[in-house]
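Heads up, the chain below is alone and in the form predicted on its own; it's given as structure tokens.
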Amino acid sequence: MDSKIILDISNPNSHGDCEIRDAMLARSLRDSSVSRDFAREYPLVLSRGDTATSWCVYKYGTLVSHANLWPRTLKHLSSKNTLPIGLIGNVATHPDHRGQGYMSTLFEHLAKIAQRQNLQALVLWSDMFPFYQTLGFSSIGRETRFSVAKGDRSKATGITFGTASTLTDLDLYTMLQSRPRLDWTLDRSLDEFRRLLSIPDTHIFIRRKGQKIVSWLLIGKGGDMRGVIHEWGSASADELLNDIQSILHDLEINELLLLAPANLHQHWLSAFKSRATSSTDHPMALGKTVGTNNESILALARGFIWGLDSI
């Protein structure tokens, strides 16, 4: 990159700046046939009322690159210890300005911000591993992807569509508590959970016993994870798999992909493998230590970041 070029890295400071940002992100990260407002897919980081997590690179006043840096808290589910990390997402460079080093410059800036905010690690999701490896990122954590095909079911389980607007705070709390108990995961408030569940094309399925939610799962999230169950909670693997069969039959779907932490208790993994048509292991994300303390990276290897938190 020409050292004479003057770059400005800042948060968008007007409604118009946000519109230009969102149009660039939609063009770079989504199919052109999707016409909705891109920001609706990321309500906690692309809000036009709070742009503190949105970082834009401007070249002579023109937006050329963007990335979010979202400070989050890793929480240990038994000791209640916490660790601060930053999630990076919505990484894009305008097609007319790619290959000129602007993203590398932006990531250097984000690393400095992370240090000022005392974040211990940066985490992102991408299949562009060679590029991010040059920026110091490596694979962290593991997830297993189970293909669950439509098969026999003895009867419908009663799992049905749900909507975020009808869920009470007690419902949301119960859903979070029913996810598998792992050493570490991201802290999430009930308000954040409700807003994330309102992302377009996030399909909520719920089964109740009386008034209490006893099983639930999410399929899809905006333009991502179509046909993928990326968050779920249930009393047992068999109950969850029976609910998935009900959904496959009721919606006449042939197959769904179930994401699960690779460090789940063995009885969960054994049940999933016994009823899945196939399974593959993958890195959960890419991560990079900020500073010299690698405690957060080690914690992420023992924990899991669920689908709604990925940006």
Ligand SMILES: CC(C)(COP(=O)(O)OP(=O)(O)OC[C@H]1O[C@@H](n2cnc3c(N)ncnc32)[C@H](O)[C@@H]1OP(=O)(O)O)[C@@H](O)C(=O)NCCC(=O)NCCS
The other form holds:
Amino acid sequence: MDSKIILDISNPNSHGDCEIRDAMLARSLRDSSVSRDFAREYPLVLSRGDTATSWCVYKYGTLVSHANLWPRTLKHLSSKNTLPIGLIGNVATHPDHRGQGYMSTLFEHLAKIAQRQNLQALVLWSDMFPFYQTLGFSSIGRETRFSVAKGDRSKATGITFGTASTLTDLDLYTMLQSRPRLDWTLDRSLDEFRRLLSIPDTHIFIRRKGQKIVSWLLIGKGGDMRGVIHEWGSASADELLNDIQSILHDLEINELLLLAPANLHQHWLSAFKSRATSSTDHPMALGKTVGTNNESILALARGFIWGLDSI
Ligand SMILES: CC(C)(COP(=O)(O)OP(=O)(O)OC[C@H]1O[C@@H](n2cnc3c(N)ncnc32)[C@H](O)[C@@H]1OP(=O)(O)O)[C@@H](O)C(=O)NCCC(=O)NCCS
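Output the form predicted in complex with the ligand next; the form predicted on its own has already been displayed.
Below is the entire complex, every chain and molecule, led by the chain shown above.
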């Protein structure tokens, strides 16, 4: 980059700035340039009311690059220890300004902000591994993707569509508690959970026994994870798989992909494997230590970040 160019890195500070940002993100990260829907996919980080996690690079007042830095807390299930990390997402440089070092400059700036905020690691999701490798990121954690195909016969289990607005706080609490118990995961408040569930094209399925939710799963999330079950909770692997079969038959879908932490208890993984048509292992995310403490990266290798938390 020409060292004489003066860049300003700041949060968008008007409604108009946010509109320009969202249009650039939609154009760079989606097939369509419709910006209104794009911000609705990220209610907690692209909100127009709170822009503190949204970082824009302006070159002489023109937006050239953007990335979110979202401080989150990793929580240990039993000890309640916590570790602060930053999630990065919505990474894009305007097509007219790519290859000029603006994203590298923004990432250097984000690392400094993360240090000031005492965050221990930066975490992001992308299949552009070579690009992020140049910025110092490497793979962290593992996840397994199981293909679950529609079987010959299925008994309806009673699992059915749910909507975020009809779920009570107790429902949301029960759902969070019924996810598989891993050493570490991201803390999420009930209010955050409710707002994340209202992301367009997030399909909620729930099964109740009496009033209590005993099994649930989420398919899709905005433009991402179509046909993918990316977050779920159930009493057993068999119950979850029966619910998935019930959905496949009800909705006449041939196949769904089930995401699971690769470090899930062996009896869950064996049950999934025995009823899936195939399974593949992948890195869960990409991460980079900020400073010298790599405790968070080690914790993430023993934990999992669920689909709704990724940006
Ligand atoms: C990927 C993207 C954000 C890069 O932004 P940029 O401002 O052009 O990046 P920079 O100019 O700062 O390049 C940083 C480094 O990454 C390298 N790089 C850039 N794009 C790359 C790519 N697609 N694959 C591999 N390396 C890449 C550059 O060569 C540079 O390396 P160097 O420092 O050794 O020269 C931009 O191309 C973009 O917006 N793409 C479309 C949206 C997208 O894919 N976002 C990422 C989603 S996870």
